[in-house]
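Only one chain is given next, in structure tokens, and it is the form predicted alone.
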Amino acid sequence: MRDKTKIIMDVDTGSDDAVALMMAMLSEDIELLGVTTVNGNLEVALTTENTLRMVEFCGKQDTVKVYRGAEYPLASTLLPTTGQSLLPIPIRESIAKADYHHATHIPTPSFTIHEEKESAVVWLINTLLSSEDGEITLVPVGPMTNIALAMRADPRIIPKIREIVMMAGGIEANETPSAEFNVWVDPEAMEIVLQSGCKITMCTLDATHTAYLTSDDAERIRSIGTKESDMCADLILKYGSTGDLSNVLDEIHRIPIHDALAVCSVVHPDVLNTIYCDCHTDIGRSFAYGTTIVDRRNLSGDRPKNCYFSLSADRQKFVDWIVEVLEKDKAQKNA
């Protein structure tokens, strides 16, 4: 039996996070040590509930525990002149009205499990400190608040981290005119993580928009014939019907399931086309607040490179991986 990659996921669970969680829980190549939740797509109480729903739906409640994390960003909401207030009114209103995941709750039949009493940041620190150096990969697919708080609270965790594979950032495809959503929600947290010295792979919107799924892919997934594949197909199609994708959908009906691509890249790094570069976040609190600044021409001089930044991704490899995970899970349950 081959060794599994040990990961911790940090999520703000809506539809694409739910698919990512399912893939991490069902993949034979991944050992999901636990899940921390954060404010982002929804308030943290709801992202925690949605995470609990997915864990129980996949039958992993005995092995995968859920820890509630930060309710607010580190600093971006402290002043009235930061965050959304910097945006032009039409953009601000469209974000406020956006229904990012088409439903507040992930549509599982029910759930009975509860979050753990320990907070996300405390659990992250304790779990990493008790691990071997370079043993655990962090996979944050929401704002980086929990990760930044843990790093600031106890920097001894940094050498324990094998790699951080995040869904964040972008150049051409962004939520605001300049910033991707996960970065924009908490730019200061992102900059703390980028300056940590950890190996960082950034699965960007530019990558996820090239590794889109289609309604035909969703039906291919549904044809596997399990409750998990049905749920996965439903989540993909539901996410594809949300208003926030109107700027990237076309006659092919391209549906980017952003967070699941980050999980795929943990076990298949070659799914991403990356450049190794110096990357930072604008925390100047002006119109570029939350922008990921990518030095593609190596103009930073002596400043060290700190990020594997993805420019695109292999769509077919990504889709085939989702199908493979679900088919293998079905075969294992039927054995």
Given for the second form:
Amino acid sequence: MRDKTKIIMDVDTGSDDAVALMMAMLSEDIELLGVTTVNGNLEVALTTENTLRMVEFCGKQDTVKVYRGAEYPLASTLLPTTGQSLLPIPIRESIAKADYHHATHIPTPSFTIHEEKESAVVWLINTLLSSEDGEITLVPVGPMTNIALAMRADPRIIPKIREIVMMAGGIEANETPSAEFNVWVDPEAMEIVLQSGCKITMCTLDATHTAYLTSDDAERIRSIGTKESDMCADLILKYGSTGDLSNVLDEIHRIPIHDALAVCSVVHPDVLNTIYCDCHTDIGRSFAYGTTIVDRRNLSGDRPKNCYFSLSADRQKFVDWIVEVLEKDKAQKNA
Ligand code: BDR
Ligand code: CA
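Form predicted in complex with ligand BDR, following the form predicted alone:
Once more the chain from above appears, this time first in line as the rest of the complex follows.
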């Protein structure tokens, strides 16, 4: 019997979150203990619905329960905004109504299951407190609101956490000229998590942009010939149709499936090329609000290092892992 890594995912599903969830549910190396949802790509009612859709699509509704989390970021909705502002800070309430992936409904055929009654933060705290120290890895791939709330509400969870492997941040940016989306939605929450003392691996935009997929990769995945591989290919192409990097790089249509790379790095840490360093979030509410500040040259001197920050990732290893997870799942179902 192989040892599985026990994880909890925190998601804002979102089409790349959906691929990440599918991989976590189907990988034989992972035990997914539950999923919490958060406002981000969509308002939380819809990220929750999309998460339930994916759980049911993968047939995991008996073992993978879904807990609804925060509706708004911790503090950024309190910003005074004018619409006339020169600052790159839109009206934060609009975040909760946005649809960043044109993914209002993940296109699964049926949807009959329900979220749990317990809230995400209460479930996170109770589950972590009743676990062994260092037993559970958290994999947040949306804004850090739920994780920060849980840490603030009950800091006894912190030593319980084995590691936090997050998709967030980067020197690269995709929301403002300097901020990555998950950090930008809730910068204060990100800073709370970064300074928590937990072991943190940051699967950044710099990593996900180097580990992009192509439409050929999507077709390779589809050719596995299961309903899951078909859905996975559709989700990759759907994400690719909402935004890609070809305009800033070259003519290749590059599709970064950010959140699934974070899941891959839980079982294959060497897929990420990381440096251990001091890392912060700008919470100064000016041009750089939500920027990841990464001390690559150790300029902060004595400040403790807190983060394995990824500078790049191994694209081929990532794509091959997705194919392997889906092929093994197919073999197991046919056995
Ligand atoms: C991150 O932002 C979200 O839109 C994606 O789901 C991913 O988690 C990438 O910046
Ligand atoms: Ca996400």
